[in-house]
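Take a look at this single chain, the form predicted on its own, given in structure tokens.
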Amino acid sequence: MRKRQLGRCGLEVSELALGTWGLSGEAYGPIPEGEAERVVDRAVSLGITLFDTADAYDRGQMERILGKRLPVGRTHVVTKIGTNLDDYPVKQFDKQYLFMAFERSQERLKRDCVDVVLLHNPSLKTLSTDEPFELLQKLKDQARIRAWGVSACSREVAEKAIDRGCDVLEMAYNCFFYRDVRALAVRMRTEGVGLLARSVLSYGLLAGHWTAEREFYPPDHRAERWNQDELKRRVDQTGALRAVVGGQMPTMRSVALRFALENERVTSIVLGPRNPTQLDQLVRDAGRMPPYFPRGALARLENELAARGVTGD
């Protein structure tokens, strides 16, 4: 497993990230008791040392998993806080609530030092007060944490971020979605930001195996984020994949993880498995060293991408 450093921060880390939403049973629906367990351990055994969680994951069971299962010393964590579950969903970030929000997740992964603490996906406003990045760095001074950020949801957020002096930035970044990381390319390298690139498969999109007549139904996240019309627009483009399938890069799979990968501002790859033998099917096609496409192929891949209409925001 190839590492690459977390910006500025001194971790070094595994370029593949084992994310944890989809194991909570809260994103794509349950799965089988001891599964999130048996994909923790896989993904060590593989050489993955960087998990990605947050405190409302399951109302914080992921963090607890991954407290027992992950070697002290040998694995780094990034967890996120923010989210305010008791009483109903709704995002919180002043000062006495993120110490509180932090303290509990720290019991639970069992760690003296946590390696990386996100804001969870915090609006412009919030970002606009001083109180979270006062904590987080009274936190860093204290080395409760070694680094902190935030993940974001456009490129303002992620820019006012910067602006503040974050050490870590997660955005979304895949073959569909990916003028925001871009655009902020130089910035990151400049300061010394880490980039994590979270939804690489698009939830799923760009493995392929969707047809247009595809439908989900709740609890499963997707059953609201594509209409139909939308949905079949989107696998039509995924045609854009297909064409450049071959040789090293097998399936429709390999291709958008490596797509992500060959992007030098991406530290890491949060990947979404819900069971050990889609844990290694990812690791698989993303893998082992660059080049991660073949002479072409990437440019290739962005014309096939910009005649089926993606423009990549």
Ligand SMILES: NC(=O)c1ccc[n+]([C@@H]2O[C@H](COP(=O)([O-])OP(=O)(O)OC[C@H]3O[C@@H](n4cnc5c(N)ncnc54)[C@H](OP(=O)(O)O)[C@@H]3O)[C@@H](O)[C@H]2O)c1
Contents of the next structure:
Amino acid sequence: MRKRQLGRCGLEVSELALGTWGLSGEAYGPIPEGEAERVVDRAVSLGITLFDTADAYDRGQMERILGKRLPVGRTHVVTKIGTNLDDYPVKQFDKQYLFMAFERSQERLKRDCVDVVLLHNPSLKTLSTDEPFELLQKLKDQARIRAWGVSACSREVAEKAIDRGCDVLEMAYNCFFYRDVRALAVRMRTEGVGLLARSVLSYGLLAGHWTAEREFYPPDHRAERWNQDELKRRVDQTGALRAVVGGQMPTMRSVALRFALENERVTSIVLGPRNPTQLDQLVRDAGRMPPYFPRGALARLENELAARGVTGD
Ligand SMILES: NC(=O)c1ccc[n+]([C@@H]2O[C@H](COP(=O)([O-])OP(=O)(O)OC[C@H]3O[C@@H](n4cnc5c(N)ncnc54)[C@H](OP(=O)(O)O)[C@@H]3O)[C@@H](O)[C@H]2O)c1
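Same protein, different condition: the form predicted on its own was shown, now please give the form predicted in complex with the named molecule.
Next comes the full complex, and the chain you just saw is listed first.
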């Protein structure tokens, strides 16, 4: 498993990370008993050293599983705080709440030092307040965390997080949605910000297995994400990936994964498998080292995307 430096914070992590939102049974619907544990164990055995979670995923259950299954010296954990499922408003970033949430996460993860703590989808307004940053800096000074950052749901939020001195950003980045990351790439490089790229399959769409008639049902978040016309448009656009399949990229999945890995600003891509088979496919299709694309293939992909009206935002 190839490793990359997580920005300036000195951590070396696998370029493939395991995400745990889908394993929580909330995001994409139920997961069989014991499946999350099996995926985590398989990831460790495949050499994945970075694991992404949040206190909100199944109310801390994903953190508990990581706390039980991960070998501490050989793995690193990213968690996210700022979602209080027992209160209103759900999003809370005041110092007192964040400290309590951090201590609970730390206990569940069973780590003296949590590698990376991210604010979980804060608003721009939240990032204008000093409280969360005072707390995160204090935790870092006390060596209870190694690095902190923001899971950002917009370019403005990500930019503000860089202004506030974040070590790490987590952002959506894939063949259909790339403009935000590209717009901030120079700042990330000059300021040494590590980037965790999530949703690299655009929630499964880019794997190329769907028809335009595919239906989703709650609690699968995709039930709310696209109406029928939009889904049809998106499925048609995946033809751009199909057009460059071949050789070292035998599947559309491999094109999607390599698109994200090709960007050297990306430290790790956060994979979202729902079972060990999907994880094996993702690890196999990602490739092991650069160049991720054969000569000329990235330019061809970008032309195909543009020809189908994909604008990257
Ligand atoms: N705000 C945040 O901080 C935030 C937001 C989103 C995600 N994340 C993190 O990023 C991780 C990944 O995000 P994501 O769920 O958006 O990722 P994604 O990789 O874009 O989509 C995951 C979905 O892709 C499909 N898939 C996975 N492996 C596949 C395979 N081998 N072949 C075909 N389809 C496959 C599965 O859906 P089907 O098989 O049902 O089609 C799966 O639920 C999450 O687990 C979480 O840790 C963080």
